[in-house]
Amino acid sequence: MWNFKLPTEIIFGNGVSANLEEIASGFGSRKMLVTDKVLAELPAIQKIVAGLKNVSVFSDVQPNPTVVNVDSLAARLRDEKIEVVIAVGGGSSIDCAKAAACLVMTDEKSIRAFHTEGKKFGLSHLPVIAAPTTAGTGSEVTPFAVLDDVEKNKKGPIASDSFYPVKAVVDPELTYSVPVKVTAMTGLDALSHAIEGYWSKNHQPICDILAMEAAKKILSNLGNVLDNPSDKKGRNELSYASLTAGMAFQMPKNAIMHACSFPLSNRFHMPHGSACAFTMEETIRLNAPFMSGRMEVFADYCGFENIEGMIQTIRNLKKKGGLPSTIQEAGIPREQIDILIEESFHPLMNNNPKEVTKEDLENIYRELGA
């Protein structure tokens, strides 16, 4: 037995983006464009905000979104009775709109309650309409928003099925200035969901075949991407990629690559795609022995012969895109490690075909270069 859903409406295509304006307003007048500071200066930001009507703009959002982000922009909506809002942006301005518009239909005054404390969400929430900046967190048809609570030192991801976006607006043309290292970091950020949504023990048929399709296009175009970044067809597959693969784990969910991550963030404040890429190969090697040949017909769907030969082409990636391959690489103090072990198992780490062991950490930071 298995289900699979995605409420959230698809609209893909290049120049979709222009359709903002008439797509919001089905749903309210008063709009809250919520971005960055850096996106909030290019002129595709800024041609999208002059064109739609009755709009602020709520550009406080952190690379790695904060409780204190998420709290901002929810009084910023009670305090101006917005109706609809639209994030445009990577995953963190997605994933700060969705927490913000769920928050602002409580009493909470802040996301604290739900991310730390571990208070559930109803189903009231503002409309959120996303449409990302970059190929990779596919944020814009999942339930999930990863924050930071520095205070709390705890990053990690809140799951409701009332932060699905009621719109995603996927135009590849925003992603076509999107810097080499980016792209790099954020690719294999959809590469890591498209393989652990297929692992993950919660893995169904059509999650199955979405993770294949995501991982097949990824391989096959973001080498092509790094070495010509004005590739315009590989920057469309890469935005179809990113979100198919988000399609694929928004259900089974995430597991050991993930879980590893989250301390490398907190720490060493690696960039989420990036601390994701990290573990991604010994990840690899570590799980295909328990998942009964599913690994290898994953390889063979993507053109490779064999998984390392997979593998490798994921370590010329990461080195392509300039990502650390070594904790020496990564700046991670050898003293560190037993430290990064203990705070990787992280319940994400349950999702796993394989029951991991601190030995098992062990041995991939010792392949990594510990």
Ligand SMILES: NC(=O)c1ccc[n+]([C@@H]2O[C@H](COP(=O)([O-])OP(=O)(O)OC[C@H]3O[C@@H](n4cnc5c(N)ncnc54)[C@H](O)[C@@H]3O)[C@@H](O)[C@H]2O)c1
Given for the second form:
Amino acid sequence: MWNFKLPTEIIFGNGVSANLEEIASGFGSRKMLVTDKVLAELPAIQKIVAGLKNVSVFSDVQPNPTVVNVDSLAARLRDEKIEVVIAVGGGSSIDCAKAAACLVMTDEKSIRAFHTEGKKFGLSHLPVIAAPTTAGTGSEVTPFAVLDDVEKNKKGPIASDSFYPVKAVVDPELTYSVPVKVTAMTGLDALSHAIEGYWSKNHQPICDILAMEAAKKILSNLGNVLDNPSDKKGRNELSYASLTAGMAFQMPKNAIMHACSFPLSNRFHMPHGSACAFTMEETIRLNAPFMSGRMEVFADYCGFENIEGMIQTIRNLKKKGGLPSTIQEAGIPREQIDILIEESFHPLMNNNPKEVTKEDLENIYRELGA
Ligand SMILES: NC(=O)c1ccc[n+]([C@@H]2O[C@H](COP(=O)([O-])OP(=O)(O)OC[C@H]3O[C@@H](n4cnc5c(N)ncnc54)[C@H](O)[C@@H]3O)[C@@H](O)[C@H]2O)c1
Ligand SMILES: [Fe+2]
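For comparison with the form predicted alone, provide the form predicted together with the named molecule.
Shown next: the complete complex, the earlier chain at its head.
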């Protein structure tokens, strides 16, 4: 027995972001475009802003958005009586917009009530239109927002059905300017979503096929794009893959790789994609024997003779993208491994096909140089 839902309408294709005014005005006239400072300076984003009527811009989103970012955006949404929110950016801008668009419909002034203190959202929210500029998080089709409460030292996801954007406007051209290292990190984040959606205990047939399709596209295009960042065809495929990977994990949810990524990001400031990729090879080796041959099917679908062949390609992609593959390269002191392991037991770990023990994580970190 399984179910699948995705309330977000997807509009995909080169140039579709030129239609944002028409798409957004169906939801109201007062608009807020949410982005970050780097993106706000890019000609492609300035062109989008110029094409929107009656729009304010919020460009204070930080990478790994904070509760303070969300609270300031929500205050602006309230003050300016905004009717529709347009997030144009990576996962950081989209997550910040999704969370603020819900917060604004409640009596709370801070998202902390829902993030750090565990209160649940109702279903009301301002409509969010999400146009991703990275090929990575899939946030345009997920019910999650990952936020950082810096003061309380807690970074993690919150989930709510009210977070699904009403429209995902996926224009691969918006990703053409992503720097090489960010392309590697975001591409491997998308790959981690495909793998985790596939091996989650809650996996199901629709998400399985989306996951395999996403992984195949990433594994056959990411290396070429890292070698040649102006490979437009390859970047188009990565945009499609990150969208399908988002659809693949949004219901089954992530597992061990993301659970391990949180302390890596919290304690060692590893960007999200890099943190997910850090344990990828070893977690594949750990889980494969507990998946009744499904990981072999996955590797075969992606064009590899066996799982080890796929792992080798992943390792090469990390090298090519300049991402760390050992604790030494990541700058993690050996004496911090115990605390890293302790903090990896996030609830997402319960979705893992192999029940993860402390010893499993010790073995993984030993293979990574500890
Ligand atoms: N909501 C979800 O389902 C979900 C899933 C995975 C990760 N996340 C979260 O998303 C965040 C990461 O998002 P991200 O990886 O997309 O990165 P990001 O949004 O933080 O952006 C990374 C950097 O790339 C720059 N950038 C983005 N697009 C660009 C472009 N087209 N050209 C040039 N520069 C560009 C940004 O300005 C920023 O400096 C993390 O907080 C992570 O935890 C959310
Ligand atoms: Fe992720």
